[in-house]
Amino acid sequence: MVRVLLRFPEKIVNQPIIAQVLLQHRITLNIIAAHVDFHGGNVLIEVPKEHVEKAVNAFKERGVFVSFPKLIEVDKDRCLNCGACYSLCPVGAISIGEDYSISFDKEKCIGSPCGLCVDACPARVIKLTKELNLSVLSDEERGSN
């Protein structure tokens, strides 16, 4: 599964867009958090790797913003492990360990849309990398041959 950031301008965002992709493309996909309100709107979603070109040439086509979200790197040597990013995850990414250590489970992080992690980190170890897109998505992560 490959996450998608869709973001949805004011003058779309009362259009039933998700349900059209889904519904022309027939594409399933699951998303995993989601703002939208009368001004416009960030929806995260998670599309089969398969069909991620697919569904982006959709949305955009839907004048719907389409980017990948940054994802989080964390220094491990230089973590304090003092926990202050614990609390904060919305999605359950970041356990304390036995040991009191901190683990990022990276399946579970919706990295940018989120980033309260990073900003919480007092030693500054946690940082979000570089937005991926659909040219550095190997032919195997679109489901090309």
Contents of the next structure:
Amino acid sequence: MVRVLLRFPEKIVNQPIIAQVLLQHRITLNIIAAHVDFHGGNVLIEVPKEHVEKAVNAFKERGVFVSFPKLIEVDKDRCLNCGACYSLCPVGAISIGEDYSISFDKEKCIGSPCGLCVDACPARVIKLTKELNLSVLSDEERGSN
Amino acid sequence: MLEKKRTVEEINEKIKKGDVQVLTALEMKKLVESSGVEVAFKEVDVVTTGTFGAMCSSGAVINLGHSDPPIKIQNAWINDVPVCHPGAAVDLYIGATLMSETRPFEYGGGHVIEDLISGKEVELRATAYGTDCYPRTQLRTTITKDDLNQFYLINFRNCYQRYVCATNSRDETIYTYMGKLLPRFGNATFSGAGELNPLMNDPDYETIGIGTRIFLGGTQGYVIGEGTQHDPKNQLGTIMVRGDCKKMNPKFIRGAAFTKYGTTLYVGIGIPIPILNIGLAKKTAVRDEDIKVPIVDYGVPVRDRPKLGVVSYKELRSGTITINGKKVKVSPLSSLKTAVEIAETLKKWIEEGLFYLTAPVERLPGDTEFKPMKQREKAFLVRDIVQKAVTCREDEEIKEVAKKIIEYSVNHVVVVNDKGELTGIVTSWDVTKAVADGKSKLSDIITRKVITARLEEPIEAAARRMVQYQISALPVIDHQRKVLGIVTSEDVTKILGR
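What about the form predicted together with its partner chain, after the form predicted on its own?
Entire complex below, previous chain first.
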């Protein structure tokens, strides 16, 4: 599965765009996080790898800004294993093990739409980095995040 | 029955012979639980403890040797961190919380100490006024730890016996020395190793005092007395320590940065507790559930912050605690993993005859008090300067609001609902802009995300928030968001600017 961040500008936020894309292109997707109000919306979705290109193009055609979220990258060698990040994670991607070591679940992490843990790290070892380099987006779009 | 006892000398004899019995504090607790205190006392000679957390009152003294021509350093910087000059000529003290002038809040004294211990080269700059005996006024060079004469960690306050749990009642995220605290009790943090903490395993300081040899930063160091703010009556004991940085391991001594608070140093400390009597066997069996700390609201920036309850280290370790009936995730700030490793390392050193125990020359005091600062001036609270707020309803016309601004000669009108609860704010600038833009509906110009103040806050905190958000007034609200008044930057300046 590939995480895709959709941004709906104000002028199209009242249209049922996600539903249209699903029905027309018969793709599946999973909504991970969403914040929508009348000024616009940010929706983080997960799409099967084989549908990414189709989905991205379909959303772009309808005026949605598409980008791939940055995911957290942790320098485990420099990690203090303190756990300062633990309580900030809203999706339970950070856990404290039996031996009190801190681990990060990249599958659960929602990445750049959140990023709450990054500035809570006293060792400064958590960074948001780009994971994906898919050809569906132009360089400019990839850099827009 | 006579109380059975053993002495430090007897234990050292056993270390020498290689038949000393050492357990880590975690192992000791299990043994006492399974076999009882009597057996544990009989079988165990030493219990090792450990802690690894942010200890801000840490720093290192370095001696640079003399330059040619010589300099009596007045100001000095290492990697752009201003390092204090506490003595004559070429001695410097690198305080952990001193921050780089070029990378503040990211790099500081703690990092300089870590870098030097790691063997890295650092840049030293110094200035001086020049004397007949020390004519030099400028200095720039690079140094490593090998170039230094002395490089000693001298920490005035380390190893807090236990520490409070921090949370935040405010509507905004705050950044503190207790880490990042989300709005409206969104999370909590705590520090300390709980049942593994050195002082917690010898709470009457029977074996810890001046001259106690300890694990410090990966090598052997010493307790040189009680730490500052040592508060034994409240189980908040601290120690002052000294150790040779040149022999330390950067794994157990790490620079760190707390966003918007500053830099610090993570220090690893382990203390061996000789089990001299059965009482100590019992004390080293202390469990996380027995160690309780208050939950403190860091959202209220006063000395005696409000307490919201009491929680044990066991609950804190579970990852979730309850505050005001709500489940809240809680972060440790110190590493229990490294604390365990320290206790295990110290155990190994003793077993292998690399570490001998010392009896203290003088015990830590058990009766000192931690007094607040003597102040000559009264602290002013928002309560002391709050004024009646001019309010309006959302359905009023902009014209009405403009009239109120003129009539009461104010710049801010607070928008409230039927219950008097805050829903927004309108400024004279908003009204002027509405006229210029041809807007007529009040609801279009209301600012809804309002920065507020509380009655019991010091006015410095309110002033800081106004500067931070570049605004000139804060509605004062209660916990139900009911508007109690307003404070303006003018009123704050009248007091602070005296």
